[in-house]
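Here's a solo chain for you in structure tokens, the form predicted on its own.
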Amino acid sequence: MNDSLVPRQSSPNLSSTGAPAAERYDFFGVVQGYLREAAALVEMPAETLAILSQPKQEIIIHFPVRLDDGTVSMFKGYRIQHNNILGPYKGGLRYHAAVTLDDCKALASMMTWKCALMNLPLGGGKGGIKFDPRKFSQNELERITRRFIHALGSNIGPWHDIPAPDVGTNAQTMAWAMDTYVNTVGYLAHTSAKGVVTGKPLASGGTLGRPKATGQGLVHCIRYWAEEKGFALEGATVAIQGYGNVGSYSAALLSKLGVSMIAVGDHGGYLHSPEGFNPHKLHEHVRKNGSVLGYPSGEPITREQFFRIKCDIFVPAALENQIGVAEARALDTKLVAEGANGPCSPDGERILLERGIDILPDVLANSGGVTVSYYEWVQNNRSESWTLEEVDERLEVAMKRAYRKTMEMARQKNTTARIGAYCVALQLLMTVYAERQIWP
């Protein structure tokens, strides 16, 4: 083996939106705080809270990959399996330079709450590799993915732990992951093993409606909020931070409702256009160039200017901890709809609510992705293929039910929508633990 190790990594101190990441931001601690607050409101037994406070398993893997230039680089991968009382672990694989163990723990626990809120027979998991995928070739990304999945081995499986796309990964990543699993661990049952991951390309066992699912679920929640508030979406404006899968589909779907995207940003920079961007042309530009940077329409602005743009709806669809105190004070909007996980810090959320700005919390607002991933998993296990209309209809029914439960719980407990969503999820988990007890 070539012993020349070349860690072609980027600095973990920069976020995917070009902003300095907060030093030592305790994302897992933040999620734990929400858990404790909701647990007190639903009077969760101490032993159940103790179980849900930590993951069942934390897997860390170091593995070598030969790069295109012949050198070998070491990579660090994680897989956190938080809870499986409702069913197999479920959660994305993230490729990003800032991936950490505690962040994966936070995201895995949030997946447990999402699956319970959406009443899915799945638990929470999350994983990733600490590296910047933009610095590697397509062939290198394939080798990195296959080597990671091979290293995970039987720690994942269609009835045990089911990864999906996340930041820095996509359908192609899932196709490599599924093929690697099928040809190693799952070689005795190739067909059923397709369900080891979701978010796959359609021809490789994916489902219609999965690429847009997270954005679609978010837009459903925005619609329900608008109906509740008597707010007309036709002619409204939106600013979107992060223009990957969630951001781009949210923009396109909102445009069909008459909402104009007037500001957008990602790791490359930020743009403003009072007359609005064409979401499809911008998506094509990002697909070809990797960023909104250089898009000919719109005026380049700073991150600080972006957060001061007056708009009706603000969609953070990048990484966690993007809306802190300064951003919350600067935002001039009616609604923050969380397309990302944990985009608001607790202090930022407090300021937004004090200013009368509504928040659609991540646990509810971006749960369309895992819901349609569940539909894909069901189709794989049943060897079925559903129509787009069937997937869309099921998703809308599920999102409406979860939205109503969340808002009703928030009213009953006199709390925020975020804690209301947690309360709904924890009540189901409490019931299951009470029925099943602790073995032995």
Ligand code: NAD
Second form
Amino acid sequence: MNDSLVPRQSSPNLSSTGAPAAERYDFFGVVQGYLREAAALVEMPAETLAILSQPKQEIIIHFPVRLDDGTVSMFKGYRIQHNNILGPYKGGLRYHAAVTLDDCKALASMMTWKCALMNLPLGGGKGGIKFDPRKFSQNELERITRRFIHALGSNIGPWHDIPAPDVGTNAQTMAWAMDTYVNTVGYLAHTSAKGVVTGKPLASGGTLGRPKATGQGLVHCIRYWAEEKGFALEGATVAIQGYGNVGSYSAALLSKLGVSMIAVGDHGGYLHSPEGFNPHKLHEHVRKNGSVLGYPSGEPITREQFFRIKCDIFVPAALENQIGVAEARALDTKLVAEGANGPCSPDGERILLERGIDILPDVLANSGGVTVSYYEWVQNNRSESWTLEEVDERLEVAMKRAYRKTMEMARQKNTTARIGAYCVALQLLMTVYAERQIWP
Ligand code: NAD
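We have the form predicted on its own; now please give the form predicted in complex with this ligand.
Below is the whole assembly, all chains and molecules, this chain first.
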């Protein structure tokens, strides 16, 4: 149990001083713990639990890439295919120095629960490359992406496993990935396989509404929570950790509801502004400079000060294991809305709940991303282009349904919202296993 407010890391060997980081956070073990707890509540048969406790496939690839200076560097990539009983594996590709096999296993399992909760005909996958993309040029990032996708070969595909953006990747990464796949897997795929990845740029087969989708889904959940509690969002305050895709869109969409972002931080540092930041100007600054650091308004603060700032809503939108014991004791907020996957450790969650702070759990709160990715995949497969209104309307219906089912289940089973969301997902999965049984 780590109870100091120092930066929390999910993997060893990350310290900038070269010293090994503190004890490794067992993210996959944490997700397996939630699975066991929910499985007991829904009385899941032991054999189904055994199947869902491990991924079906774990792919590790070492591959060489020539860098701009002419030297060759080796990279390590992962693709975890957790479960495909509901449909093709689906989940992000993460580029980060802390990517590990076990973290991908945790994230891939969560994708299985997320797709089941959202009633999508998709399974759970996740992958990534263990490197810091900030240290590489655009040309190098393109070669790294293309070489990895080529190495994955037919391990991915629009009817098999469909990657998407995650930490350190974006629509451009997906355009390179799609282009590499369709050019290397065979002539027929050239025109018909755009759906091999989602989160693509619009002109390359993406969908309207995907860039904001995860933030939009999160903000819908915050709205439903506020309605339930009779809490007025107009005039409320939010602090956001992580100002990438999820953090920046959440800030912009919350500001439309009158919620002011008074604190923000990322890998570069943390800022505080009692009068609130302009989300769009800050986003532009991050786009140009790579971090919130150096933004001309607001006061720089430490990570410790950031976690102590009084706010109505706290949105973790960076990495797992950011809210441990010390952070949970320090947070002065009403709601933690999990934009990131796994941001609360189990001890952190216990303390937040004991202190009366509500949590909108990741599996529900950030599922808008995979839901709109599913809409993109459907459009690709049908050669259609939906309007933004159509995407937005479908997403809102899907989020409302999942929110209602999660909270009803949590009340019915007298458990947390997180375990409630797991229970909804597991009930669907165990029904399908009971119907299909084990082949042969
Ligand atoms: P991103 O790469 O766009 O942004 C990540 C942000 O986290 C950046 O601001 C980065 O500076 C910050 N960060 C990285 N390391 C940090 C550290 N040690 N301390 C503080 N901040 C740090 O990634 P994203 O797509 O916005 O993903 C953020 C989280 O949301 C991840 O947990 C991801 O799995 C989850 N998520 C993303 C999507 C999606 O559609 N992109 C969907 C569901 C869940």
